[in-house]
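A single chain, nothing else alongside it, follows as structure tokens in the form predicted on its own.
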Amino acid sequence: MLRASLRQVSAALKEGQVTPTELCQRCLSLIKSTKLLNAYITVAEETALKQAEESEKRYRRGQPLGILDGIPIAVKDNFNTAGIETTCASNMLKGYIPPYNATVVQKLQDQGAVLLGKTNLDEFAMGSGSTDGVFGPVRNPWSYSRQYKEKSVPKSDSEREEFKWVITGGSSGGSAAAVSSFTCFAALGSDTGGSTRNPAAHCGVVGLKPTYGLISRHGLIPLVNSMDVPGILTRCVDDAAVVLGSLAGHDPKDSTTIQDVFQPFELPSLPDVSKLCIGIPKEYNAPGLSSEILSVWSKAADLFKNAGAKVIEVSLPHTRYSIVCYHVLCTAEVASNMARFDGLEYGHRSDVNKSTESMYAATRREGFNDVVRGRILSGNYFLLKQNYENYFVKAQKVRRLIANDFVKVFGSGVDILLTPTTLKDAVPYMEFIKEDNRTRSTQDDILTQAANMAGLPAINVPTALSERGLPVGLQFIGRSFQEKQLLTVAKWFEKQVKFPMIQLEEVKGA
């Protein structure tokens, strides 16, 4: 029943198959024997088995709210929940409870959907391997997969001492892996440069990062204003969908969303691509792309062409500055949104008291790791006054390019782009670690931030399995708002590859 769809198991909770609490009582016994994943910061037991009570009432009487009701859920340790503490992974919000819930958040409860717990991330969501929040690295269930096992065979006793459990990706490593390990249905993850994509690809899940304004941002601590978005992980694109159609439409609370109502949309169950042009950015094939994943894309575009769809090159001419100008961006606003936390209103505050000054440099250098302040002091130096114009106004100047490109280039008849999500499958963590944040999250965010300085909608859909027994993501790039083509396109892909199911053997140390 765990490894359903959100529909089938939507379906089955209609049918009096399962219960809301039996459902959740399952999933509940599931994250504690999957601990060592490390995938949940916080697990609401109480609340969520309140949550699933109230939904069998609900289904008793007949009148269940909709398609998420009694649906379990997980959500990044960066949205605020109302009674459930939240701490963006970071030392700084410990013990932080919000007093209100994020937008998104909110609504999935009015719509019935039992919130598990709170999953673990990057500090304030700012790397690309899940391994650097203060709660300890999430490890990818597809470590613990016959799949990966069959194929890293130890060569001899001292490696199986030293088993080689591999990232998942970041920020939002453990609600990929939550999804992943099968312990919820769908979770919240959030995307500024590729935070939700590039684990969904190392986890072998769908990852769907929507137009920027689609989904309201309320609630969701922010890291950099003009590029984050709510994720969604899936195990389908069936299911993305459902919940995309729940969460997106205008928020008083948030400017930024967009003033038309949403209409939720049915994917076609037989979508038809022979009518599309496929664009294939030359400019995504980036030093560093593994060989592996250079055929699984070009086997792709061949899928397309057999089935009638128009596939051309494009290029994109300014995506080799888009990650420069993308770090003085993020790093600039990141600058300016960490200032919040002083110590005086919330959150983690220090003893030293000799001066305001000193408490606010001491709550900041016991509140905040390495990763962190190293954002903070890159962007205060990019928006200096006498570095502004040569830094922060000259990479604005380039981000208008980059989308620009974009324009063009849907400009000229292209429906969907089709590029990789990462440049290789996911590493072991002992690999991972040798390299600082900065120049992982550099390589790692290469194909994915250009989407979101566009503001573009764009999907990893998990495609094959790589030499080693792990998965391998594509993403598909869609026009502004244009989600329903993005997700029809996605799921006759996602018909055409067929990707395993991953075979998750008995989570444990070795």
The other form holds:
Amino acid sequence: MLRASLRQVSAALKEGQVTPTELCQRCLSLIKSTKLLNAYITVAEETALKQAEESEKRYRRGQPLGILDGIPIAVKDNFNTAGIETTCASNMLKGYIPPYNATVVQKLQDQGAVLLGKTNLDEFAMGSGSTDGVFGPVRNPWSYSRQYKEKSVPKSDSEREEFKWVITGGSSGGSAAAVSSFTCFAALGSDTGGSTRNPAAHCGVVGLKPTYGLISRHGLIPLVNSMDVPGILTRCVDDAAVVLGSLAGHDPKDSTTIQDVFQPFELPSLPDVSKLCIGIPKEYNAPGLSSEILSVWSKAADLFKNAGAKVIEVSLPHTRYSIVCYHVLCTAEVASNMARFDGLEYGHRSDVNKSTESMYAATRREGFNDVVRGRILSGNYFLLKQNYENYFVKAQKVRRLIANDFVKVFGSGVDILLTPTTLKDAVPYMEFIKEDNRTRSTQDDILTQAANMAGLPAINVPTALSERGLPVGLQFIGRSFQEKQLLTVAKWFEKQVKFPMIQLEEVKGA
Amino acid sequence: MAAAALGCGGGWRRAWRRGLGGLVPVPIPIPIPALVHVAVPVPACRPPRVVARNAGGGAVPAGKSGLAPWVPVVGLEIHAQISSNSKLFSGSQVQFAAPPNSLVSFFDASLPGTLPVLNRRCVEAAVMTGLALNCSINKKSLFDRKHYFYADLPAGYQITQQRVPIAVNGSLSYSLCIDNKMSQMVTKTVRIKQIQLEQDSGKSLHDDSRSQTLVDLNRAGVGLMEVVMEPDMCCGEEAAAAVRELQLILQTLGSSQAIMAEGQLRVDANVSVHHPGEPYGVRTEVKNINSIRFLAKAIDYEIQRQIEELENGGTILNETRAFDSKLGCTVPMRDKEGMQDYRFMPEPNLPPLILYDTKSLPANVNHQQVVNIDWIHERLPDLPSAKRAKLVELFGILPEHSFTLVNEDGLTEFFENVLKQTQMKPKKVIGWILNDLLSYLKQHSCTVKESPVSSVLLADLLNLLEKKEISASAAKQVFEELWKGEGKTPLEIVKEKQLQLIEDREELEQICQAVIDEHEKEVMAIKAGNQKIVNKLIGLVQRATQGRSNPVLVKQILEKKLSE
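Switch from the form predicted on its own, shown above, to the form predicted together with the partner chain and output its structure.
Expanding to the full complex; the earlier chain stays at the top.
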């Protein structure tokens, strides 16, 4: 039952094959038995069961709120949840209990979804491994799959279990692991440079980053306001469409959301791609792209070709500037957004009380990890009067060029872009932490970031298993607000590749 | 888990924690460690010397060096709190003197994840003000973040309009009198550089004895219009007149209550001096000025201080100074923002602010969603200058009288109310308003509203005078009685004090005769041809009748008797 898709389990609830409470309890107990994954920071057992009970009453009355009623979901711990601790995996917000719900959380609850808990992440979503949070790294469930174990025989003792487990990617690694390990049916992530798609690719789940402005950011603790988008992680494309339909649309509390009314859609059961033009951006054959991913990508292009679609190579010439441009814009906004964490109104406050200024300094030193502090420092440097024109303004111009690349390509008749999501499959944690956060983010965001720069919708679709038995995903990038077309293509592709289900074995450490 | 919300540590700080359940935080200031206070040595204050009056635009005469004269340059930055029900970017109420931290939304406290939502009313107020100050309104303006750490700025930045403000390039005309003579009014113009929308900060209360700072966020996020005036003024009086005119305009528009004492209008003055033909001198910024009178004082003091400093071979530092109203001088301020780099950045959570005019207004648009500049323009009320012109035209009073009427709060209304209830000509009424009422008010530091003599009472009094039931001097006595506010009507006072004019000609003739008899010397002089002495006799008769005689009649009688 837990391995079912959201739509399947919703049908089961409706038919009474399972009750919301049973479902919730099963999820909760699976969360407990997979605790080692460290996917959840907070498990909201009590409120979840209460919500399930409410849902059950509605079903009994024959008045469920809709497809999400009674469905257990998880939410990344950078979304505000009223009455439930929201930490951003940071000492700064440890113990912080928000008084309000993020709009997306409220919408899910209004439609009867059951919130199981808050998922792990890199501190303030700054990272690409879900390894840099104060609650420790998230373990990729595929580390404990038969597929991985069979293919990666330890070479020596030093490579035993504890050293073998692989990262989830990030920063929404907890959400990806939660969906992948069947502890919930859908999860919210956030996506600023690839934080939803990257872990989705590594954990073999669908990860959708909608168009900027389609889903409210109100209540999402920001990383980069101009690029952040709530992300959706599900087991299949149809489920992503369901969740998108329940979240999208104007929010008076977020002035950057679209004014138009959003019409939820269902995807055709037999999608047709024969009339489409699929663009293959050559710049995405980036340095460091593993040969097996290159081959998966090229096979995927062939699938479309064989289905009658037009597949052409296209160029997004400014892609290579994206990383450095992102670095400037991201750190600048981070410096600004983090300024509010001063220990006065909420969150951690240092005991140093010699003066307000010394209290600020100590609070921020104690509250933020090195990565966050590093980004704050660089961001403030870029925003200095003497540097603003040379860095921030230039980066904004480059951002425009990157966005224009997409406009040109889509204007030339291309409907959807097909790219890899990551350069390679997930690496073992011990290997991952050899490099610092900045270097890693630079490598890991390279294929996903441009979509954030341009605000475009993009989705990771699990495609194949690597030689090591780990998931590999491909990314589709669509036109602004053309989620329906994007998801239709993704669904067609999903049907073709028949990505294998994870054969999760007992999750336990060495 | 929900219950944990109340008890779990580290959530909201102290005062906030108990507020978790509801929307309104518990109204207790948040104690935080005190700032390091640098003790500012109070300089021995020079007696505030009066700066050579230069309202006419002239330079200040040379100092003791005897070199070229000094030209003072004054520019103003004015923050006017927008009069609106709710704050600039949140739904919290705006109210003066509410219990601490009782008007604070999640956004105002900058809880993580909250976003700004622009208040349409504040935009309209700024557009209205821009139009009234002859500005061009930018159809597209932008919001920026200005960063600095301070306890009453919870987000660590203020949202303002640094790059493209809502209104630019305006002007403000104001008048002032030269040498305090009402008859010598000059009209001047100061250019308005820009008007920008921005957030107000909260308030920090430093409790030095307990070494802590208390923060009240009620004001945090209230909408402000920052009006930047070009350095077109040259003395305190000009600045004061310009600010008074701006204040009147804001109050007329209703875009700000603009009460300086309540901090709704805050004026910072940039002051420098230089020799004619030379570039502007180094300027200082004078803050902490909380009345228009102090504004003039502070600027004049600062001009004089700079001149003396320079003439003594010193230099002027580019610094912020505070006006000490008790000492009447400016002192260097511990500059929390000194040399600070504000690290401006576009506010990413607010799209550009787009305004429309009737021409550019898109069809099928929800009128609640847009601001139409033309629509606001058509509905602008009469501005003070127009009001003055109307008063002059309607009542035939002098322009300088119209000026006083409009500049004193409520005086125009008072004047008009008196007119409604009396047959006396406006030109005569204005004398009573400006000479008698106003000087009593000034003498007792009263506002028009507080006047014990209401417009009804004054009108009654003037009617008695107009009907010649009392003399002008008796009327003044009645006014003095009325001022006591004992609830008597003018007629009652007249009766009580027997101030009616003496109607009986015989009685008057007797009094006149008595005066003539007692002043032989004067009578001789008159008979010798010095007619002016007649007035003295008239005065004596008035005195004898306690002002109850009609001077015209008395003159007639006296002249007749003297020629006999």
